[in-house]
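Presented below, as structure tokens, is a lone chain in the form predicted on its own.
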Amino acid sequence: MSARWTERLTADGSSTLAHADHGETFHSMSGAWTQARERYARECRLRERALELAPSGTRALRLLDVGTGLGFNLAAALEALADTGVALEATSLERDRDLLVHARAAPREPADLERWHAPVRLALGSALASHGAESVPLANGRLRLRLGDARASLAGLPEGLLFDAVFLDPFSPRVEPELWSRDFLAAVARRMAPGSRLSTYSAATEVRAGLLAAGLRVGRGARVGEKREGTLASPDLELPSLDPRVLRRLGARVGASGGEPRFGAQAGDPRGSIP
């Protein structure tokens, strides 16, 4: 293992990594699986949102996944949506080419995380062969991972792809502030079609206001782990509501901002296709 990081086991038996510079790790000491689970995949219903565009002839979720990490959300997505007839296309940003390599050369446990892994560990692997040229194969989906700095990548993806959920998951504001910062938040929401999720572990007043200002819904994601809540944004979902004097509090550091909240669905979805 790379002295950058030191593998640490969590209370749900699946490791993670803390990284040596910062101290902070990839996923809640509470649980990494039970986090990528509960968090990402639950949390923006991936499988009902499978189970919808099943009928319409819709063969593909495509997802934007925000910190590859160890992969470990990809496997809860995957996990997700088996058996449900249609495919992942997942669409991966990760600014660390060395955590991919280490996150695909080991095997995982528990054996149920395991069994989602190791179809990630493969694609990551074809995906880092290919220098990300294209997608690659992942389960009965496709990946399209994309190496640097996530600003860049986000904005160099084909115009007019949009997301059916949104995994907003990099280190703290302390740690990649970039990546939490208004701008970035704003692309992010124009990426996401109608009826999409998006979940993120952070509730800092600062990240819901910038997905506000985005004009995003936005509400109180569940308790997972010692995790009191997290955060859920949508253009134009009924999300969980926040605590009222929350909202107050949104709503003045958006004003002061110079911005305003907007709610409701964006019109149409011209959605583009992994090539």
Ligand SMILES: C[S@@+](CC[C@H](N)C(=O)[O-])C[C@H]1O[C@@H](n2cnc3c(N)ncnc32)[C@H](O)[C@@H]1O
Given for the second form:
Amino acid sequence: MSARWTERLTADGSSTLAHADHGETFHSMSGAWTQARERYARECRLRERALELAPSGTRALRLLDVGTGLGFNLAAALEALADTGVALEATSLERDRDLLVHARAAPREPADLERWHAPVRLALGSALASHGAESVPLANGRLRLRLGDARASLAGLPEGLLFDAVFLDPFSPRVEPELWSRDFLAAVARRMAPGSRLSTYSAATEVRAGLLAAGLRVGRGARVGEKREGTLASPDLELPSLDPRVLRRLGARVGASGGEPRFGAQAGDPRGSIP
Ligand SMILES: C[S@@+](CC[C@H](N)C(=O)[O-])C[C@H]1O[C@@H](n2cnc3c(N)ncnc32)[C@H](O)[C@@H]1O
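Next, give the form predicted together with this ligand, keeping in mind that what was shown is the form predicted on its own.
Up next: the whole complex, starting with the chain shown before.
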């Protein structure tokens, strides 16, 4: 084990790492694999989206994975698309090369994580060895790994590349504020295709305000493990409504900075206005 990370067993039997610099874990201690599946793959409705896309002849679902980390979220995405006939075309952004080398080293428990994590490790290994290849095979799809600061990596992606789903999974705003900044959230929003969803574990008012200010609809993400709620965002989809008190706080925050709030619509919840 590198001194930079310490292995931690989480409540669902999967292990994560704690970062030596700031102590934060890469995943929720109530279940790393559960978080990947439920917070990211399920909340972005990857499987449902793939089944919607398949009849139109679309053969790939485009995922933007912010913070590759151990690659658990990529593994959950592979699992979600299994047998849909739609392959994963993932673009994953990570600045810590050593971490990826470390992440590739060991098989992972439990077995259902390992089944989907093994192809992710293989793809990460190919990407690290490829010296700048545009993308490498990932199961029956592709992985485009961009090493470096995600802000620059995102800006350097091919023009017109839009994503069907976004996993927004940096460390917390306290330790890594740059990937929660309004500028970065706006850049992510510009990369979201019609019908796409973004999911993040953060329920911070400032993060939600940033997503709203970027012109996205914002809604409540589901409870996952001990985390009572996360955040969803989409350019155009209806999302579970936020609590009215949260909406008032957000309206004040976004209004103060001149944005036009667009909340996740629900019956009786007029979009774009504060109840
Ligand atoms: C919470 S972990 C991600 C866990 C990961 N999604 C997984 O499934 O294992 C956050 C990751 O974001 C990366 N990160 C943080 N700031 C970054 C930045 N500015 N650019 C690129 N990656 C960054 C960290 O190195 C770390 O690997």
